[in-house]
Every structure is written in C-alpha cells, then in structure tokens.
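Quick heads-up: it's one chain on its own, the form predicted on its own, in structure tokens.
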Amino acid sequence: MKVLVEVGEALGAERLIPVSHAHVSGISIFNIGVSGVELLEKLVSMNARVRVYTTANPYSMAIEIPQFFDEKIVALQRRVVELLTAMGIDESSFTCIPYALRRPGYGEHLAWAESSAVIYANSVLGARTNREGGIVALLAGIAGRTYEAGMHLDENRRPSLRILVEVPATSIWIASAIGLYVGSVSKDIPFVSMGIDRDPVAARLYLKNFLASVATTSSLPMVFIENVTPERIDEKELASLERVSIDRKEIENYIEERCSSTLLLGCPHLDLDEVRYVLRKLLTNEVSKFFNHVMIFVPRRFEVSDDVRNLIIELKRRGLEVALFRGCCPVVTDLRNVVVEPLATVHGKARHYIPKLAGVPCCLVNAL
C-alpha cells in the first residue's frame, strides 16, 4: 500500500481506487535476474496473495526448450513461475493477451503491465489502466487497488491528433507496419480512421497487431479508432484536431527483404481463432515456398483443436514445420544459443524488440 500510494502522490493522485484485474510483466529470467527472484521469495514468505484476479505474462523460453540455456538458468525461470502461483496468480495464464482469458468490461479498472495489452483494453475495451510496472502491478494485484491518475481519469483519455490510414489494414504486416508509423508520429494520444477487414478474427488480429506496434514506437497507453474505440469524441472536439495522413509509402519503408527460413508469429500471443486464421493463411499463400519452420506462440492455457492438428500435419505435408510454444516468449529470451540465422515477422513488436532484447537480426516480412 505504502509504495501505491507514493508512486499516486508522485503522479498526482488524490486516492487509490479498487481493481478487479491485475496484470504482471517482467517475468522472464532474463528480466529480473536473480534480485527479482529473492524480491517475489521474500513476498511469498510474508504469506502475500493476490486478492483479485491477477494473471502473468509470458516467462522466457527457458522453461519450454530447456536443453538450449544453462541449467541455473532454467531452475530460476520455473522457481518464477512457482512463485507467483503460490502468490495466486491463474497458473494457466502467462501471456500478454489477458482479455483472452478474461474480458474486461466498459469502464472496468485494472492494474495492467503489459504495453500491448494496455493498449488494446484502453483502445477496444473501453476499459481503464496505466502502463504500469511489473511490480506495481504486482503489489495492485495484492492490495486489490491501484493509484487514481492518468487512464483512469476521464480528462486524460482526449485525443490531441487525428490521423487519417489510406491504406487498408489487410494484413498482419500492413497494421503493424501503419502501428509502427503512428507511434512514431504521435506524442499524445491520436484519434485514428483506417479500414480494418469485416472477418472479426481478422479484424481483432489486425487490431491487436496495430496496437502493439504503437505502444512499441512509442509509451502511449490508448489510441481512439473510429469505428472502434466505445468512447465518444465530439464532432467539435475532432474537428478541431490537426491533421495527418499516411499513404503507403510511408508504410513501404517498414517492409524487409525475407531475410530467414524461419517464420515467427504470435507476438502478441494467437488464440485459437487466430491460430486457425494463420495456418489457413500459411496454406492458401503457400508460405512453404520462402520458409522451412514457423514458431507460433500461444497461452499457456492453449489446446490444440482436431481441426488446428489437421492444419499443422498439410502444412508439414507440404515441407513446412509448425513448432507451438506455450506460455512463453521469444522477446523475453536471450536467442544467441537457440537461433543460428535471423528470424523474420509480421508482428512489428517482435521486429523491434528481439534485436535489442533477445539478441539476434529480426525482419518485418510480407508473409501474411
């Protein structure tokens, strides 16, 4: 409580307020090393438990491929895990789409860390919460409340920017490589009008992809897309919002030449639906021509339908191996003993972050 309630002062907050949904990241190994382990020890010895839902993002690839990293490596990054489910955070949940596991509602308040995440539960949602830290959101989670400041007030979820997409979000390269650009583009938060693909599992992958390309280029916590985002704006209010277009060049210069045979998806995270959105998308465009394995990466809480198996065993049929890994993530993983060659990705997260946090070449490709 102490340590919400200073981080509210600091952020001019008058109270704490109740959340029903706290979110925690930073969990890899790699993250908080062996100081963050003896930090969640020494909770869990003072008997702390969450008291509202509270889930956890993804750990590293330690646990799921553990003959790749050192064996302490790999003892610490499942001591982790037990620990924070000893605290009583959803052991099925690590990973960074929480409102796949539970969807919050219009106005609901959380305690979120993940920045995709964050985005998309301001953004489509209608729901409230900051980018907070791994920590705070921790100790939200333990104390069922959280600073009142920021996402959670309405005078703070204003658009600043109107920005007008001229090309369709067809893809999941095309709304990473437009959320990539937004991001850069945008100080405050911007009111944008695109179009988005009528299939809802398409839409949503389009979506979540879009968003997390703009939390990635920048720290915005919320973005209004017309058509989209349950909260109204004036018509005065946007009209008197400078303007900006983006045509597709400006969209062309986040493009790459393939650069691996290897093919990654799922950062964010895929549920079911969007798994089967893929693999019949890795089918019908005959990916198999330019890759030899994809690595998909899904919750923990995933099951492999009759239909998703069937899927992977043609595409397998046709020379393309389909890896799937529960739970984790490449991003938060150090890659050098994992990967021999760069990896290529629709998701303009994974283009921007396993470079600098993972530790190898990665290119944003026209796969899918």
Second form
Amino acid sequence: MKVLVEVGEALGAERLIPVSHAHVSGISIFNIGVSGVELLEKLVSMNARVRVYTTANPYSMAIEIPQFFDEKIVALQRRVVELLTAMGIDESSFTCIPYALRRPGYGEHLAWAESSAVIYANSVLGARTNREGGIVALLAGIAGRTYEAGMHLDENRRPSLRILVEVPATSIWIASAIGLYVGSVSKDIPFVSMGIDRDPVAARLYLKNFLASVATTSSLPMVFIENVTPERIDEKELASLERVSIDRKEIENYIEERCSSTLLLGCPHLDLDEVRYVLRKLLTNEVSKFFNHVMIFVPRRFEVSDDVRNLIIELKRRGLEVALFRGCCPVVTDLRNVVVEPLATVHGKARHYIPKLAGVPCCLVNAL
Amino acid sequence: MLSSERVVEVKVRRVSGYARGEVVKVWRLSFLGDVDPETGRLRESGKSIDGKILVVHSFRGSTVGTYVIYALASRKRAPNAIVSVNPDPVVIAGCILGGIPFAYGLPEEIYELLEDCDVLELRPPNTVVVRKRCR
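Please supply the corresponding structure for the form predicted in complex with the partner chain (the preceding block corresponds to the form predicted on its own).
Expanding to the full complex; the earlier chain stays at the top.
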C-alpha cells in the first residue's frame, strides 16, 4: 500500500481508487532474475494475497520445453509460478491477453502491466488503466487499489493528433506495420481513422496487432480508433487537431525478405477463434508453402477443439508442422539455445523485441 | 590550507526518510544493466554506490529496476539514499520495498553544482542539505 501511495504521489495523484482486475508482468526468469524471485518469496512469506481478480503475463519457455534450459533456470521459473499462484493469481492465466479470460467493462478501473494489454483495454474496451510497472500491478492486486492519475482521469484521455491511414488493415502484418509506424510518429494519444476487416475475429486480431505494435514503438497507453473506441469525442475538438496521412509506401517499408522457414504466431497470444482463423488462412494462403514449421503461442488454459485439431492434421499432411506453446512467451526467453535459425513473424511486437531480448534474428513477412 | 565548508539547504518535492552520505552523481541510470546487484558498483565507472547518496538526474529503462534495487538492499549493497531531479515509479517502488530513503524534485541547478566528494543529508519531509566538500 505504501508503494502505491508513494508512486501515486510522485505522479500527482490525490488518492487511491479501487480496481476490479490487476494484471502482473515481469514473470520471466530471464527478466527478473534471482532478485525478482527473492522479492516474490518475501511477499509470500509475509502472507501477501491478492484481494481482486489478478492475472499474470506468460512466463519464459523454460517450463514448456525444459530440456533446452539449465536446470536452475527451469526450477526458478517454476518457483515464480508457484509463488504467484500462492498469492492467489489465476492459475489458468499466464497470458498477455488477460481480456480473453475476463473482459473488463466500459469505464472499469484496472491496474494492468503489459503494454499491449493496457493499450487494448483503454482503446477498444473503454476500460481505464495506466501502464503499471510489473511489481506495482501485483501490489495493486494485493491492495485492491491503485493511484488515481494518468489514464484514470478524463482529462488525460484526449487525442492530440489525427492520423488518416490510407491503407486498410486487411492482414495481421499490415495491421502490425501500421501500428509500428503510428507509434513512431505519435508523441501523445492520436485519433486514428483506418479501414478494418468486417469479420469480427479478423477485426479483433488486426486491432490487437495494430495496438501491440503502437505500444512497441511508443509508450502510448491509448489510441482513439474511429468507430472502435467507445468513448465519445467532441466533433469540434476533433476538427481542431493537426492531421497526418499514412500511405502504402510508408507501410511497405516494414516488409522484409523471408529469413526463415519457421513462422512464429501469437504475439500477443491467440485465443481459440484466432488460432482457427490463422490455421484456415494458412491452408488457403500461397505463402504458407514457404514455411515448414509454425510455432503458435496461446494462453496457459487452451483447449484445442476438434475442428482446430483437424486443421493441424491437414496442415501437417501438406508439410506444415504446427506446434502450440501454452502460457509462455518467446520474447522473454533466451532463444539462442532453442532455435537454430532466425524466426519469421507477422507480429510487429515480436519483430521488434525478439532480436533485442530473445537474442535471435527475426523478420516481418507479408504472410497472413 | 583549509577551505571553509559551504552548506546549502535546499527544498525538494519529497524526502521519504533521514539519510546522510557522500555523493555519487550519475546523469541517467537504469538499475537493470547499469548497476551490478552483487557488488553495488556502477558497471560503467566502477564506482560503488554502497553506503553513498546516489544522485541521479533521471531514470530510464525497464520496470525490472524495482527488483534490482530490492536485491541491492537485501545484499546490504544499497546506497544510503537515492536522490533525483525527476521521480520514477520503478525506483520509488524499489526504495520502499528495500527500505531505502529517497528524495525527488532536486532543483536542476543544485544537481549541476553537486560533485562526488560532497556530502548530502536528507531531512524529511522536503529538505536536502548539501555540504560542499570539493574544491
């Protein structure tokens, strides 16, 4: 509680407010190291427990494929999960899409870490959350409250620039490329007009990837998206904003040559509908011929339906091996001993962070 | 020749607890990467922050910094206090969890004036006393 009060005071908050859902980041042993485990041990030894529904980000791949990692790393990573669940964090979470487990309502106050989830909650769901630090989100879950500043206040949820995207978001990689560009040109919250696929699953997938990519090249917690963001905006205010256009050339600059025969999907994680959607696209898409492996990252609780299983079997018959990884994240894993070749992806966030954090080359391809 | 010690009392936005020590001054700092949590030394300059008053203009970098500050404290390698011009939630969280006093809102001109041999004293709720020891 003291941490929340002090952090809030530093950020100009006058009080703490109740939150309905906390989401914790900083779960990977490759990020938090032994120091992080020590702090979690201390909290558990003090009998700390979350008071509100709390979810956690994915852990590193050390739990899912332990044979590739040092025993100590695997043991510490397992301990992190034990400690978090001992504090009452939803055991079936361990995903970067907490809104798939519990969808926050309009105007709800949250304490979420994980930039891609924060920007989705503020921009698409109309919920309110700052980009909390990983441990601060955990403490907010324990206190059931957070400090009232930033995105919890109306006056900070206003756009300051208008962006017209002349390229419709018709695939994951285009949505990602638009997001990477928007993030790189926006200092404050922009109002974005762009065409989005009408299929509801496709639309969700493209929005998720657009926003995760914005949050990769900026620290923006929110984007106003025309016809998507539920908050009302004054027409006069909108008309007064400076305008910028984004054309096809700027987006195409992000496509790279295919660097790998392995395609990485699920950054952010895919839910069952989205997995079905990408598998179907892989079956019909010419470009899938260039790949022989697909790695798909999904939440810890993920039951494969019969039709999805059949899609996986059919793809295998055609020479495309599909592997699902539950509850983990490649970005927060040292992949240097795991993959022997670079990774191709359609996700802007993975493209940006995998070379930096996971230590292997990655390319953004126009595959899906 | 003895130079007379100059003492300056400065008002800052917040001082969380009493502390005193020699200054180690850094412009921008990320606890993750820039500080070795085992030794309490700054990786670039090799200077120790253990038992010192760490004075930083502003912080950058990952939220994992909170854990590094906590680790420094649990290994008894922490600075006596962390003082900055700009406050940072990651650092504040680490200081409270590690029991390290902190201060922020140090005026820019005072930051400019400070040197590594000066002595700083933190007096809650918002006073910092600078003793100029350098010549």
